[in-house]
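Just the one chain here, the form predicted alone, laid out as structure tokens.
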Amino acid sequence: MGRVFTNLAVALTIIGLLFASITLWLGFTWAPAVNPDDWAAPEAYRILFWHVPAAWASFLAFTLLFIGSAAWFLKRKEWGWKLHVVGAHLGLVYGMCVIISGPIWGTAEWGTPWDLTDVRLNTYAILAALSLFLVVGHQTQGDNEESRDTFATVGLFGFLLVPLTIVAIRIWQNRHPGPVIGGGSEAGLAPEILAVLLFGLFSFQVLVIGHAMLVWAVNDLELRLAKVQMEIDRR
């Protein structure tokens, strides 16, 4: 992997982390308060400036997982398998950001960290669990075509949960709030709140792209080192 690629990966990751930190700071210090009559815990809404962008970052990661899984399973492309591994890793990282931040808000606003009757919460939890299964599987199972096919199949079918998770609150809205952007006449945000949220969405997309490139570079380096070790052992 070229030095330019690695340097770009590091730069984008650092920029993404910086922007994500700025998002969190703006959310807690600059974004205005919300109407206390509409919220059980008005100030708790500020964690959503981290929670929502992390969720969309995870959806990008799951998309990479799907593309990589399809490329390996259908075309036996080595880059597809690498992308599958990257997507699974990022899906776990950003999925855990969502799984951790969501219950914090839920406890303050709903009085409970989780609601087993809410479809979106449960489909997203399955997505995060799927990523955990893949990451653990990659580390514990042998790297051969049979195991790759199994994991790629999981990645392909698991991706079906992404559109289901996105549209769940439009079809089965229960505990989870409905969409505030494009959600109809009752949706909408104050301009300052929308600005911070959009900046957060942009920040996390930059972060996940840089992070994906960084994981790709690290995996590529590990493969090269493994080949060198095999050559040394052969001699």
Contents of the next structure:
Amino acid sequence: MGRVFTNLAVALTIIGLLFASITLWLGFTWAPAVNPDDWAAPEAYRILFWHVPAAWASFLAFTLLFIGSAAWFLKRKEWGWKLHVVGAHLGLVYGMCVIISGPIWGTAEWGTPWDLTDVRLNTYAILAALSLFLVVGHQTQGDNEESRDTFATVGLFGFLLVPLTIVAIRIWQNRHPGPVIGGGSEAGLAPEILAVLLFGLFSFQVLVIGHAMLVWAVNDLELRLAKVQMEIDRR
Amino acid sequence: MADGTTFLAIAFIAMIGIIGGWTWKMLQRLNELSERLAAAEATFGHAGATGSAESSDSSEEE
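Write the structure block of the form predicted together with the partner chain for the protein whose form predicted alone appears above.
Following is the full complex, with the preceding chain placed first.
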């Protein structure tokens, strides 16, 4: 892995963080307030400027996890395993952002942090738990073909929850608000709110690419270091 | 009961903490691994040179 790749990873991460900060600033200063008669906690709606992009970033991470798991499990591609590791890490980081910010907003707006009858909340929680299982598993289990196969299988089947989670708010909408983008005329976001949200999605897109390259570079260095150490031990 | 702004602040502090903390951890790990790899490669290069010198010495003796 070249120095250029690592530098690009760091640069994209910093740019992504900068853009995410600008999103936050715009969300607090430029985006208008919502109608206080329609919401129990109108000010708390601004959580969506990071909550929705973080959810989007986590779905991208779970997609990487799926592609990587399939490439490793079916073709034994080393890059597939690296992609699996990247997807699991990022799925956990962005998944935690969603899982923590969602119930905080729920407490303010609904008066309860969780609703066990809401499909979207529960399928997403399983997805986040799955990425936690994978990250902990990678760190505690030895790196061999058997363990890789097990984790890749979990990654493959776990991905089934992604489309289910996405369509859940269209089919079984209970507590979780409906889709804010592509949700039809009922979504009814003010143009300024939509603009900040779209900028937030772009920011997290850049950030997730930077983070993915960063984890890839770290994973690559770990493998190279293990190889060199094995060579030294062999002599 | 805290108002919406308090919940908003807690949520953003949590998210900034997760993303910022994890990014910081990854950057530190990247630096640490780069340094360890450079040191290991230097040792390996040194061991390689010593190893080849030893093997050439032994071949001369033969």
